[in-house]
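Given as structure tokens, the chain that follows is alone and in the form predicted alone.
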Amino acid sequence: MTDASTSTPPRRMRLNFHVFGPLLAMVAVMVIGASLNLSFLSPENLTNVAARSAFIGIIAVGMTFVITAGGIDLSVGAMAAFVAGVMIMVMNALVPVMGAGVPLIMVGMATALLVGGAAGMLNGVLIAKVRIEAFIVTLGSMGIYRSLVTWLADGGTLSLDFTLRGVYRPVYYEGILGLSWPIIVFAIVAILGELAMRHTAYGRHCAAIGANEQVAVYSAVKVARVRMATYVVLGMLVGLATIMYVPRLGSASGNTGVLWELEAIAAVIIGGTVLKGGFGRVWGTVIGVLILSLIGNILNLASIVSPYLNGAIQGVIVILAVVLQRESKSAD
């Protein structure tokens, strides 16, 4: 009689590329960048990349929950432009009343969060309550928000009052411990998002709805409420990203936030969240955001490929990531 331990072959250690793939990809991108330009790994360059990626990163965290629940939002870039425009108009209008100080900046921040949350709720109601396809709703709202901000700016640019720029400027350009505020806010949002996805009923319900909505209904999950919440949270995070973005340029126009939706969705997919829903991970989204930002930075530093092709490269990356997801499913 042979011992069971000798009859079964030992297990070989296998690297789970679905889990570690994004990390390996980021390491590969950093190695390529360092080999092409010596200043790529300098603290100044990496900090600048992280600060510029914070806007997309904050939005991408919210997009992770939307996609995990089986939805999509194509309107986030146009929504950011609209929120920025309304925020700037409100602040400019209140300067004679409140003066150019911190209280007025706080009013502008509250306005951005409220407008973003309201825009997200509008999308959520149409998708979760009226039962219109998310693709159609957000495609339509993308056009609406982009047209509205262009109309508010009369085809030009909405500029923040000059007296407010000096007060608002530290929100983007200053911080603590050598890290600017956008990086710090992005890190906090990412940590809270990962905790919500992994350790709360909300995160589990998003995954359940994305995996099988009918089963989620039988499991007493309030599908409409959870799905609407994903869009409201995403809208508020768009408002938060806008709060970080406005002091950088001090203006908003019809071109603000162009292709932000592509970058956010690309980051989510690269990070391992399943496009059809049912599984999402926020830490992977953070890695995806950094990969896209590092690739854009390499294009600017190395001059191998025109930086104007950055959107094309991001589109190719999204397609490849989805193909890899399908292949990994079929292999399982």
Second form
Amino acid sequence: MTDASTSTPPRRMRLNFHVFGPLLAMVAVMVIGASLNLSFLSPENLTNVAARSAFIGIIAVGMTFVITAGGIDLSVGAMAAFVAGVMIMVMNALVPVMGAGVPLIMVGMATALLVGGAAGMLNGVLIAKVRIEAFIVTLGSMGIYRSLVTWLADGGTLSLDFTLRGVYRPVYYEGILGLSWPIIVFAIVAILGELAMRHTAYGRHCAAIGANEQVAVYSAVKVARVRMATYVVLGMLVGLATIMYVPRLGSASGNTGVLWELEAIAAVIIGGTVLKGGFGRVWGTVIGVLILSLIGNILNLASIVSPYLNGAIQGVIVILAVVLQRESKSAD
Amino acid sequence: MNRRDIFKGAALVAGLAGATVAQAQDETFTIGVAIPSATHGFMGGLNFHARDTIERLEATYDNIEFVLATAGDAAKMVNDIEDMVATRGIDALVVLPFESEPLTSPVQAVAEQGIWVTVVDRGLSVEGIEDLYVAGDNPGFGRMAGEYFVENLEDGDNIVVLRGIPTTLDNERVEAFSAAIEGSGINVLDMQHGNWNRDDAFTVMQDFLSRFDDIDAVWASDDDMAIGVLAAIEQAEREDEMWVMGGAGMKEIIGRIRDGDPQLPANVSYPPAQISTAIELTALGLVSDTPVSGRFIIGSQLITPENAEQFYFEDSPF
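To test you: the structure above is the form predicted alone. What is the structure of the form predicted in complex with its partner chain?
Now the full complex is given, and it begins with the chain already shown.
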């Protein structure tokens, strides 16, 4: 044991750097943030950032599995808006029947999970069974869901019934031990995702399909079923994210969730998952999501550059984070 | 003989009548309306008023037809306009350019074919293309908000500003606002883009609240952003410390102003119904000799609890 570890110290160091690349990037971002503005490290600010990361984060965990299995889902942002719209309409419609109380919120939550799961199932069937390119299927469903929510809202905004907002509001704004519910749910989803990716047959099958589909077929992996499951789970996670999102502002419109899909995909890649599939890292995705949110937060807190350049800075850091990993990977 | 002549005459009259009917049919006008799709509150309201006006005018005038196209980006809007000219032979075009630059030469090409062009809200990059220009008053929108801040704040008070999507329109508003508060001693802590989006505005406001201990008022400059700002203030439990001014006159916000909400003392109008003005004037110009060319600027008005009722449109989604 001791011999082995002392004989290969350089390799181990490189390996560590490769593994912890995203983590180091996040620490670097946090150091920069703290040096620019003292209130950056205040618990209030950090919980704000964690809570606003939760929507994209929950979705990005599901996206990690989809991408690991060699797929992609561009429809999640539009799907979130659509699920939010349907959820709000169902809840508003049931207020006279059920009254504004916890049972109605439960019905709303179940609706979100069901609609999300069904939407994911639709993507999954077209991709895994009908065998259409994931990019095309989800590009199409992105347009469909985005139009549907605009149509449902009649071009305006769907707002949650005012009496319900008070009942539902704590789901975003309150929690236990100073951690709000979105943070707790995000953490649970991330931990379960990490366990599923590392320690279950499902996680290994996803990686096998993404690495080489033919080999996976010959290894008796039920490719279509696993692939479909990744989209259904992602759809349900979109539903879960929506459950956390709706109580924040109590509304949905055609503008909800715009570009969430790209943020989620970027977070997955920053976290070290390979875009063409075969290898996925859920905890890396979590770090990726946090890095993206922290950058936005720091730019708001510091206002060192013209706000016109915020997008450029985000872009540079995203590319840098990935370049960093590529280099350490080739060094392996 | 007489009888025959009568018949002849009748046939002639009938023939003439037939000719005039045919001529009247030739005088049917088609108006193309190209607007951005309803992606956010203001555009939703604009789409609502466009459809509403078209319905009313089609009922009023038998000889006017409308082609309405909504576009999600500038390229689609250009295609829509080309299709209208090529396949529907429009006599007039009412367009709210998605973006000024990419729409300028396509609209210029339409105008060069002798088709009447009405431009709404966002001007084209080259002057003099359009026959009629209808728009809200963007500098007035900013100035009026600025004047309200000057009247209701004191020397040394702190404010934060949320800006829209970086565009000429947003620049005009913010410049006029800054000019109006200049010299008043009001301290602008920071301005950031909330992109006329509730979620973005919520995030930006959360960060403003962690960064600044003393904020007396917020110019959210748009009612969608005001909703996000109010939620962030509520979360930080600092409702008593500051008031918020949105803009454009969203239904929910106007309702709260009317009910005397201390957090929302006033608003500045920027009516999405300006599209109705544009369509009505264009139709009027086609069917009658009423001169309608030129510029029609709809003034922004200050909305306070006293006059809020007249800005509240029950049926509009905005």
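The structure displayed is predicted, hence computed values, not measured ones. Numbering follows the first chain given and starts at 1. Here the rigid core means the biggest group of C-alpha atoms that line up within 1.5 Å when the two forms are laid on top of each other.
Once the rigid core is overlaid between the two forms, residue 25 does not reach a Cα shift of 2 Å, moving by less than that. Superposed on the rigid core, the forms differ at residue 317: its CA is offset by 4.9 Å between the two forms.
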